[in-house]
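Starting off, we have a lone chain in the form predicted on its own, written out as structure tokens.
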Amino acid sequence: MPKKVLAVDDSKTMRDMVAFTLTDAGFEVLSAEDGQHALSVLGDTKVDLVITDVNMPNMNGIELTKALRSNPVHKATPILILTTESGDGLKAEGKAAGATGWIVKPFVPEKLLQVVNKVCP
């Protein structure tokens, strides 16, 4: 059974790029355009990994990470933040919220797969 990944980004192009990269590697990909939508897509459905942007309307990636960490179903789910932001302060905020890793856009598909396979064996 393929591993299930939720890709969250307000850019459809970015969601599609992540989905294409991961689907091509055998993953099942769900997608959402912001943190609020991600929570409704997930509910209590378990996924193997969440990949989220930081800057999104309605609920940003840091808030989404905190919300997922507060739900027992998603407490241990790896969460990768995929964003154009690379500031140390924001990275620290993401880590404090419970993010597993941080990838700066634009991403190289092979590199994304390496990180995904590392956190989601």
Given for the second form:
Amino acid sequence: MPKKVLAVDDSKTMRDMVAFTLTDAGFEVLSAEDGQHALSVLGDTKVDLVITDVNMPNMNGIELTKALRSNPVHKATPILILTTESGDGLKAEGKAAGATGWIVKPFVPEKLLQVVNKVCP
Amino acid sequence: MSGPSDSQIEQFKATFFEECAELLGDLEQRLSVLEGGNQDIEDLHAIFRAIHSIKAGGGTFGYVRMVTFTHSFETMLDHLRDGALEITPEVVDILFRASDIVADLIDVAQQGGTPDDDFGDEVLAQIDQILASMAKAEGAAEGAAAGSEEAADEEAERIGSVALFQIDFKPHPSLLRNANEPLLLIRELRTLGELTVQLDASQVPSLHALETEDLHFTWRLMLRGACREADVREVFEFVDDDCDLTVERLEPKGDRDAEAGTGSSRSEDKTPADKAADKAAAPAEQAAAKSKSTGGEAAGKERRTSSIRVDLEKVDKLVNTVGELVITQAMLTQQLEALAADKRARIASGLEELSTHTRELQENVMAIRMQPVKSVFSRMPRLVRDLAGKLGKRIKLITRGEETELDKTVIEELADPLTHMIRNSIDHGLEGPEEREEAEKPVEGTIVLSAEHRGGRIVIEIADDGRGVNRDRVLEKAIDQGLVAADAKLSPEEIDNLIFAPGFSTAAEVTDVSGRGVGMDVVRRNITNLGGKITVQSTPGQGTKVILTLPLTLAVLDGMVITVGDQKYVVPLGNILESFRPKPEDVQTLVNGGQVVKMRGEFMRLVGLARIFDVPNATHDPSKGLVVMVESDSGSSFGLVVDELLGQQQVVIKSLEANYDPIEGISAATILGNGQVCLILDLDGLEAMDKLAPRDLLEAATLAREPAPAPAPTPAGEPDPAALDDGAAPEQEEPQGEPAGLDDPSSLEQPS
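Follow the form predicted on its own with the form predicted together with its partner chain, if you could.
Up next: the whole complex, starting with the chain shown before.
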């Protein structure tokens, strides 16, 4: 069974990049455009990893993280938030919300995989 | 792990640029809203997100300048969002300018170029200035950061030499709550060098006190590898706050010490936990390797998106195919007529269903191409704002009917003409504040940009409350430029429409904004190429209204098939008012050969198709054929003299443009059910042809008499009597029956 990753980003470019890189590395990638969409895509299906942007309409990545952590199904799912180098505040905020780690944008595919491997058992 | 190939990168880039275009459009609109004083935090968020996305994408593809610039832009937006920075007109102005720079940077990137390193520096300086004025404290913090970076650099120099680290990792009980996994960390450390692991499980509480979600282990790890302390710390990056971590570099200064240390730790037996970690790590790695080989096909299947991007070309192909399907279906229906009645009934019901589905399919396919005009309207506030600022005018833009949907191709082609016309309004039409005050008008000029559906077409109006077309000057210029004869007698409407003549420009001096000679003629050509019409209505001192009528789509048309002699033509259904057979005594022939028909007490002009197209064997006498009353797109109505109405039909428009020069009176062609090619009539063109045909006669007649007085200006909104000029003069030769009908142009023109 390939590992399942949900990529959440309002930018299609980012979604495509993440999806491509991870698909290429053998993951199965689902994607969603924002937090709310992510929740509806997931439902109660367990995935192995969630990668989410923070700044998104409807429901942002922090809210999504909190929502996932409060759901028994997703409680133990690693969540990576996408931040930028200036996003130190976001990292802390993300951690506080329950994020496992973060990926700093922009990233090269290698870096993404490296971080994913770091949190995805 | 193989990276994406070049072609894939190109595709990502294409997606990125497409996305950028959308983001910029949205940005523009929201900036305009901000400027209008409606400060909705959601707009700021959206603007921030847009810039953020552009920055992220730019970084991904290595557009350095785009990243540095958007970074500062984003910082500023961030401060606007959190309220640290106030939205002042000055700030909004910088936002506009910054988004221009971003658009330029995207443009350059899209064309494969590299912008100068200092591109946009001016705006950047403004942003920096604003940010600097906000907080000095941040400056200090940055200094400190730079200091630590230097230290890191120093350390980096030492990379390459093997070092030994003692790592004490004491996770807080809560570490597991964020789904962090110590075993993965240990596995990662192992990639940095030789690792020995010592687990301390002494803190694990007794079973009844055990909280299953808490972590009670601590580790001491010894790592020997060619890495920096920072590399080691990076492994614990995500759990930094959830653990007590000490990383001590047991500098291999005295090699002996280090070796002794290593030796001792090496000699340590692996603890059970360590072995467990090994075990846990190994299958995970295997699984990962396995999934790499098998996961490829399965992945991506479950992707869910609410919209997809499709190449316009593909949609066009679909539209074309459906068009052919419609024709085929019409042919089948026609051939059905030839069948015997008993066979017909069975097939007919099936065919009817097919027809319904075809029609539905066609509508759906057309709907794919439809977009609200908003996407082009939204670019205009910005234009108005910039130009008004440049020219020192105060102008308010009101847009209406933004949700009106129009074919995407048409919308795209609309941007340039609209821009041009709005420029014209601002530059030539609307007066400066003083002049407006003198004219007792509101100091702020108004431009109303509106779109609406009207009879199967879309009508877009650009109306300003400026000074109107200066007819004297237009005529003078036109005569100067040899566009009209010096002694030409033109109606006010004709003079107004001279602004569309090639090369025509009235600007006394060429300004920055408009009036470079390429002007309204280009606009008219653009619009005509879209199958549209453009007219201008102007009232001196009160304003100018430019009216565009455009087809909803360039692909199909609801038409009425008519016959003239042995020819068939299609009249756009939306333009048909009514049809009837006049009594012989209601038809009058004018001295110039033209005909009029009396209808409900009014005389209406008749256009003989047979005469204009020189069709043999056709009925010239309306009382023996039929009169189809039509309203042209420019708003005047007249009757077409035809032999017969064959029926209503949706026809697929086949453009003649590619193979023929424009043909007067014909807008396009179509293929009928029987395979016969049939021309679609252009009513405005026909009207012009009909006017022109007898014009020589008419002018000769007019010249023989006294020269007509200069035409009086007509109020805007009311049709001009121009259309009647040729009818009015010979009317004197008519029996004196109905002078009122012909003298009053409005009664003739607007049956609605």
